[in-house]
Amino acid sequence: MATHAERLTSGEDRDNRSKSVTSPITTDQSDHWKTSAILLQEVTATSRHYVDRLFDPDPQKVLQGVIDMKNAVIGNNKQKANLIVLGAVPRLLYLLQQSSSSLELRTECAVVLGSLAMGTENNIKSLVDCHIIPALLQGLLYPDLVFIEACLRCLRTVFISPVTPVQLLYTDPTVIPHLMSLLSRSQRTQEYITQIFSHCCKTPEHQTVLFNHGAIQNIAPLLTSPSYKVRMQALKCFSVLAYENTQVSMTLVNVLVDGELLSQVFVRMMQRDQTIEMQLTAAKCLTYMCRAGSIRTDDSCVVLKTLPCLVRMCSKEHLLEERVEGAETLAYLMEPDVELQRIASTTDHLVAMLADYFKYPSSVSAITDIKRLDHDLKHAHELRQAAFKLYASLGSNDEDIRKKITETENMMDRIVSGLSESSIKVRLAAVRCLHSLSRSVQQLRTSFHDHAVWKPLMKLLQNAPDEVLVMASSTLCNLLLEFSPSKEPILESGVIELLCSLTQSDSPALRVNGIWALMNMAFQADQKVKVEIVRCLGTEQLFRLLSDPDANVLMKTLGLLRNLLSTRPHIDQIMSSHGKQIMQAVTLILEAEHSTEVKEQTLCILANIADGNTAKDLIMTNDDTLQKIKYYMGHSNVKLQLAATFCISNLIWNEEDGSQERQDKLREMGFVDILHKLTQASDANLSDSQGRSEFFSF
């Protein structure tokens, strides 16, 4: 959501643009444009002169031309752009690669290219398009250290740009091992190479390449370098290498640096006398190692060092980006661990501290730097995103923490506002927070109902990327539980059609959530709702979901079918319309290779069908189904035996019409013998056989 200041600025810009189009051109404006055109011609002419000198036949004049060009482009983006447009880059690369060029000329070319790379993103694109990366990597094969450092400095500048394809570092398999070998040459090579690695390690494949070429052994000693820049870049390397990587993390935990465990080196780097950047990055390293399983969550370096350090980063005395990184890293650290969540929630009033994230920058902000204020206004949404993420992590398990969060000033209003923010990342974080809180029965009955959160949630479901849809539909599943006051208004809003459309998604997660929500909706629902679900979903789609390759989709579909087939009038009505297809689907599932859970759920559906007044005839007239029930009554798995026995119990109940005929048929098929065996079973539930009296009567 744009801030008030941003809206004013954009409004002023629009006004100025409209005036420039509609106002008549004055003499002063005309003169100004003429002057600008002349100046541009002069700049272009000067730039052309620099480029022309690169082609002089005298090598000494070429060298002086490159040196003059270097001095001209420092801090001058316009000059850099002009030189690139006029073709300076291909010539500089040619001179850099020519064997006839002097070492000094090559080095100066690398320096100028590095300066050009420090301009705009368009400059970087132009340099990459001219194949600067292969040329500079080739330059690293020369023995001269000053030239190597100049090439590495330029490569570093190019690779840290977001527009550079990092895969270019991995194209030639000889590059990474050569870079590793250059680490020992100087502090500058160490700084540049580790910075390149930390920016170019984006995927598990990249982590594996660096790991296999000895990144850990080569970079670990750099953590004790006398150079802060080297230590910092080495630390950043370990953070990207360890992220969600068990192999790297398990290796790191045993690494010694000057006789000290690496984890303890990271702990020292989190001390308050270190820079905030170093404290944060060291905390990230330990967080990633903990999440990967190489450090226990109850280890003192996590509980007493890493967690407090990250909570400290959330305080308002830190810069916006530090608060964002601290909150997001803390959320990731404690996401799966309820004890860490409890500890964090009581550390430094964290829950209340996060409320400040929504008030930043305030009208009484201590920020006096106008550039910093402008930056923070543009990035304030990142604070809100980080706060929502951390609240979501804090409240994912503990009821008391959830209560504390919802009682924080205006919290539910802030979540509702977050669901409609312009930033997709804020919307996703807000719905994650809502999902976390929706696990609370108490909050579903109170805060969620009082603030009608289902309305913005439904709006969010209408048009959103899959990532948001998955989280929003997960939250909706909880809002549709039978004890949720939101269930009725959601039903009245026409949600069934939306959920049925989710079951047709290519995303398994969306299919699961769509069918899960329908399953919750069908639980103890009236006949009208069930009929509408079946009508909207369609029998073809229902049976398609029963053969879905995703086990979770299949389980939830069986759960939906089980809820639809509950209470006798509903069972009989649905089976009278769709009995043949349902029996066929049930048979196929019982015959196929499925988990015990799937088969147990399927047998429970049969037990529900057997409880119908007329529906039970579909089982009794199908000998194949009866044989399958008989088979599962004798199965080695107690849960399957129990579920199959439920079916028989419902079929032979004495007080129902036709019970004698059904008992006679089942006796002829040998069910009595199985029931007698079950009475001898060691499992108490089986030996009771659902009330022996009813079985012994036939």
Given for the second form:
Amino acid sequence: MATHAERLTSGEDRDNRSKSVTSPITTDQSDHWKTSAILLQEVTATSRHYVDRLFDPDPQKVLQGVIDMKNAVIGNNKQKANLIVLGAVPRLLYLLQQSSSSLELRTECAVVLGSLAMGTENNIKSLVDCHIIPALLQGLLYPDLVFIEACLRCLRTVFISPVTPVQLLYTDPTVIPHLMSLLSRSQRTQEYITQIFSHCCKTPEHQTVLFNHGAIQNIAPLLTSPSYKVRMQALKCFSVLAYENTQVSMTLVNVLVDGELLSQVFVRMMQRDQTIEMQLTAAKCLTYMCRAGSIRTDDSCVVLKTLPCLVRMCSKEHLLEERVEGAETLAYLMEPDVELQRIASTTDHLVAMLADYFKYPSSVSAITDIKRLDHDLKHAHELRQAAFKLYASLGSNDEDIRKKITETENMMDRIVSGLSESSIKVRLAAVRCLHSLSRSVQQLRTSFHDHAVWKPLMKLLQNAPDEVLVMASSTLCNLLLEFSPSKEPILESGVIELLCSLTQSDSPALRVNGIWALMNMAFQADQKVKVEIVRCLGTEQLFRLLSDPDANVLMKTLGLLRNLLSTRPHIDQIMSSHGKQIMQAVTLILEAEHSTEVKEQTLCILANIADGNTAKDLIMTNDDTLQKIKYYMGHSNVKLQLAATFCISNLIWNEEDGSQERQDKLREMGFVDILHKLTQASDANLSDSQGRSEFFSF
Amino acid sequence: IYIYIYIYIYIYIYPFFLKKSVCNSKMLLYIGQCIFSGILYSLLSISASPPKTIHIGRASSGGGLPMSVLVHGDAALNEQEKELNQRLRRLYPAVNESETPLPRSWSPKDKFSYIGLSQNNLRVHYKGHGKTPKDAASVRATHPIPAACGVYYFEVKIISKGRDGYMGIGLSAQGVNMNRLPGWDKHSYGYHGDDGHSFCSSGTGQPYGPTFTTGDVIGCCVNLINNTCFYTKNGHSLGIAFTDLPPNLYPTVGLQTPGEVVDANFGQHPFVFDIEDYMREWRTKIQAQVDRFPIGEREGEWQSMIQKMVASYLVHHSYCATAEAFAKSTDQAVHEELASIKNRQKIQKLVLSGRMGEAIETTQQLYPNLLERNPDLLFMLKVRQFIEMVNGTDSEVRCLGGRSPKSQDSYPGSPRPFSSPSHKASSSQPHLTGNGPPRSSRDDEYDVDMEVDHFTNGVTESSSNGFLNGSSKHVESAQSKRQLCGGSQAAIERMIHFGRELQSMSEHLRRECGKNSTNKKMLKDAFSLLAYSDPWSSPVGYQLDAIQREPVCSTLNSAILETHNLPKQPPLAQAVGQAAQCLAIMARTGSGSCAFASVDDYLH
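Now show the form predicted in complex with its partner chain, given that the preceding structure was the form predicted alone.
Let's see the whole complex now, leading with the same chain.
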């Protein structure tokens, strides 16, 4: 940001000097600075003088005063601040809007205001507080081009500042169409307006407003403008317009510029002799279009142009900002496509190249160059989080790539330390990366365990914002899979309580992850663990989750129940203490409107209950439930039939006590007919596996 | 052999008749002209180019039709070769192929015996046992990679991975053992398909990229600016594989198991990887380096030096008014009297308008001893005068000529289609000297080109229509617009007389100063003009072009300046020449950046 501001200031000098022909004071700027630095007091006095002259009754003198003021403030932040404090802005705005003011005076006022805006953020704030924006927007209605340009220039400077609320551009609905119409006036209006648009398009609503006012048709021709600045700003507009916007992206793909498809224009802008900024922005446009589905991921302009361009942007020879943006855009581009991930993973040693992102600030810069150190420090977090994001995206599908990533120098250590960094952005990216890698069975068994990643992960879960929690708990789910060697130590660290508390979260994603992790944990677990889970979660919460509006939560809760109700002693024990509620909940679910997956899972739970010794009776004594099972055995969905039959088969198992009574009861209820039908069923599973022996022993 | 003779007949003899029958009506006139020029020829009693050249020139120009039928197979090949040449010229414009030829195929001489070549030496297959690494075999390209490429690139397509796919693609220096895969020995570098490792002069590889197999296209790019190399797979760059590469490496492939077949693309086809984009980046980098090169630490020094160079250039070429104005506005002194500049300007104007007689006379008046001391120069001027006489532009024949001087005068000043005269002159040279039997259709086209060039010289008609049509018009135009010595009998006599004088002057010179091959060739070429019925469209007709006055003019100008102790070349030209020489030396010493710093880029 600092360099940005500097650049603008120097640009200001050039622009203004060219206009100050009428000014008698074209003194040496450096002289002026010296004076102002030494004699601050005097400056205040002269500032006062400048402001006073704005109130002169003679319009000619006012004009001269404004021109003198213009020359005095160029590149002089102190002077700017002084003039603002002394109330120059309202007066200048008055003169700008006053109908009696000459065009020349108005123009000079706009130029001075533009100059004042080039100062510090505080200056901008003061200007905005003085309602400069509506005044200048009003000024755009005048026909004179020079005046319009001066107003636009000032508006541009104000709008690109982070302190200006972008909403101010959209309050008056006539502004956007008017700006669109001004695009044809001159190269300057094109540059300023496109720059305003690209900075003030922050939300989907903004995108829609601009889109509806013909932004695409109006800006597309500017991509071939002879002026580099115009081309660049127009390109930026497209990148912000297309970001996560299907409507814009779908339109863009059909736009022609001079008979050439827009995507081809972007490809040309990515050529390696273009500036890095242009290459990067063009690559962003194509990335957004691709992600919105308007360009296929296997299109050559993505595979052979955009992707290699973004990989290049990650290389060491570029500025840190560019490397951050390049990596983030690349991560976004290939997130959903494994083929792109594979290509990127072998392009220009990307995986190894990213390792360099963690070397800032470098030990060399710390000693030799304070300025460099400052710069490095500022970008170090950004670099790290970008690298983590890119690693996460690279490794999200392909096992070989994950292996390659974990084998990168100190990779696991970096993730571990990333998890506990102060910057939330880095923590989030690190956990995303860890999550992506945790999808690998091999990595779970090896590197994850070797580096005890569960420790910082657990720590992270204690106190973190929701977005981090979602990722971290999701990773924890994977770490709690039965084959993961980290499962044991995690259990011992009191994770159950933490997960149970997650299930009470307002965020469905957190509830899912919490219950999911519990489900994984309960899979083939000791009785002790199961009891602990039930105790900790509490039956009340368990049943609340069974009526959760989120289907995912429900599914995982049922999964947990099913995992809890496995192996006969566990079934009986849990059913003896919570049998009544469980049966109730199961019945409710079977009665309610749910997806087949939910119903299937529920029937599986019943089947598990039927496997218990004493638990069986809970079903056998409940005619309502038996009727339901019977119903599902005759259901059109094979999966549901299968689960229901499984349940019956458990109930009538020959070798167990009381099987004869149960068989009798079921025969009474008419199960035999259904079973006979099933034996003739088309599905092999149904007719075979469900044990003919039992059925025929009826 | 029969076919050969057949072709020969078709090419050389048949078209000759064809040609004659086309211009049947002009036949008589044509023969008459032949006799006439034959007389002139004998009058001069010198041995000009053998008359055979006439036949070749004409025959080939009319021989397109029958030949294309007979050598159809070759035509497709030539098409590919043409594309190759075009692509190589576009990719590597700085390479001087007469000095450092580019690789175009694998070398049948520089390979191990287990390697078989086919398809114009572009396809490589393995024909050994392939039992152990000892059975590995490599082949090198015909030539090493010239440094002046800047960035060099070739691709290899895996047609079949054979039994095990032990294929290596890379580079090696001359003399490296070919019974090995590239990369295993010193000065040898390779990327292997079976494990994806890179081998940098070592038997153990480093993990580098993905493996490759049947259907993959592997590219190898050598950056001769920073001496690195990277590979590509199916159009994707895999990143730097080698650094600190030595110069003069040959593209190399190695195979090791039966059934392995690979095809090379040295530019015969478009590349899968966008190498031109990569080159663009380096061109931009080098040009930025040139642009940012720090100049003169003291302020103003640089500017005043440039001003001096410009001023001296203007003075040198006698642009007096411009020079005066420039000197005035930049506050400089001119190191030559205005009168002297004007004199030179006058002489140059005469030379450039083809009035050589007057030019020589004026020179002798203004600089009395100059030509006496420089007999070679005088001879050159006189030869030019002879040519101008043939052209009908020299003052001596012009006053005798029946044609209006106006149209002749407009000649030198008339707008010409050539943007850079010197280029045109030099590029037309090889066409003319290449007088071997034109066997390929390409040579044939060159000749057509040549004729077209001459059209634009005298006739304003568009040359886009075919040569059959064009050749008949051509005879007409020669009749109506261009006649020897302007068509006057007296002028022809004067010219022949002058030619005899020139002949005796040449003999005299030889006796005095010894043999001089330049002079001899110059005279021979000039006299050869008379061997043709229409000198303008003859193989030596280029001499009649007004552009050819320019070197004569600048030589004379330099000689005059030298007598005044002024440099015979302006500093600006010297600087340009030196820059060009530097680039040539860079190319020879292996500095690849010369590829992207062409002097021409900065002159336009």
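Numbering follows the first chain given and starts at 1. Rigid core (definition): largest C-alpha set, two forms, superposition within 1.5 Å. Computed from a predicted structure; not experimentally measured.
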**OP:** Determine, after fitting the two forms on their core, whether D673 shows a C-alpha shift of 2 Å or more between these two forms.
**Re:** no
**OP:** Determine whether the C-alpha of M69 shifts by 2 Å or more between these two forms once the rigid core is superposed.
**Re:** yes
